[in-house]
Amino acid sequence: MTAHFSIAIDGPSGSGKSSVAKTIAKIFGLFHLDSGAFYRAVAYYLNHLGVDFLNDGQCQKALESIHFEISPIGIVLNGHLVGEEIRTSENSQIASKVSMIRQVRVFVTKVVRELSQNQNVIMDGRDIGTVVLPNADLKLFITASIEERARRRQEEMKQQGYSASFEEMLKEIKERDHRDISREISPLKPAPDAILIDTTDLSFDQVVEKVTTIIQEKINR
């Protein structure tokens, strides 16, 4: 494998893509970032705040005290290492508004793309084959039925000791796919060189088999 070696994996909420990077991170010795939790940070700090999101001035002073470290066990936020509190059905909703802001975008895309210089990366989220790493080596876009990744959502929650409805967990993927497809900045929409990957009537295993064939002939060409 070449040196800065990056590989961008996009797709919609529950399609597998976060996990899947975690698994071909370890399997290639990558560097693996989940902008989405980046995402989900930003929302957690500023709703607890109290930031008003719809002022442009409050939110870039609460920017602006953002500091972002990566730590071998996940990210740290002013010190403090973020867990499970992001990833809430609550937080995820709020991150899906916040990330709709421009100048959340704008930092949170300086953040990551600061933080994978200059290393062998894997970067998985909605806009980074088109947006934050534009000239990936390999561009990939992970997707699957609505209803598949609904309950796969709805498992999610299951095993965190959350109780959620088939129903419930549907409503909000469509809400949240709304907002990410018809959001002005940096839509979710795939990037014109990425390689297509549906994972609906696919196995996690065969998800990371196919993936990493199509990484190591890639490397290998």
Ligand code: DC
Given for the second form:
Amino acid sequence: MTAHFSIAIDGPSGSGKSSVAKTIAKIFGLFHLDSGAFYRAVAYYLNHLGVDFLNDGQCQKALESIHFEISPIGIVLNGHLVGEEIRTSENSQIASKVSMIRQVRVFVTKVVRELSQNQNVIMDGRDIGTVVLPNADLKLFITASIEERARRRQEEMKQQGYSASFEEMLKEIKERDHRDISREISPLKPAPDAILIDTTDLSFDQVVEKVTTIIQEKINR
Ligand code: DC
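Beyond the form predicted alone, can we have the form predicted in complex with the named molecule?
Every component of the complex follows; first up is the chain already shown.
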């Protein structure tokens, strides 16, 4: 085990991994980093700057102008607290495209590694166990059927006051899955040493219980 305990949680969109990671962080007193939020924040920022995503020079220049910090209430980009604006359907699609860009991946990987240094951390994303924290003490891969993930996403949108049809959510998730799995750099895949958890038929509390048991076993070993 390394001096600091690290847990990597990967999985596709809508698998609930971020919510699980957040709750587990509270239970075990770990620092939680949602790497997807950084891709979303970068996407939102680049889009608002009007950056041409296919222009390497423009992307690099924009990335160099970004400074991230963590405050007790969230991620801060160049002094501005990042809020719910990064969670809209539009920005989700932009983030999915922006996260395919090599420079963006290098940038976000560096940022999240630095921010999690010297901490007991739980980090969630798509490539945490494979690329960002390959030496993590524990790696989990959380998934669920595509229909169940679309249903959860629809519910989440409803709670945020947006109306969205199940078909729309299904289409959106299929598109994002396709990009996550087929991209050339750091595609979504379980690390060979990851524990797979299918949450399709599990409640949120059941998933948290399962993960808690796995962590406790790991700590007591
Ligand atoms: O987990 P999320 O849906 O909030 O992530 C937003 C986008 O960022 C998603 O399209 C996938 C991408 N992402 C990634 O490529 N690698 C990560 N480690 C985390 C997220």
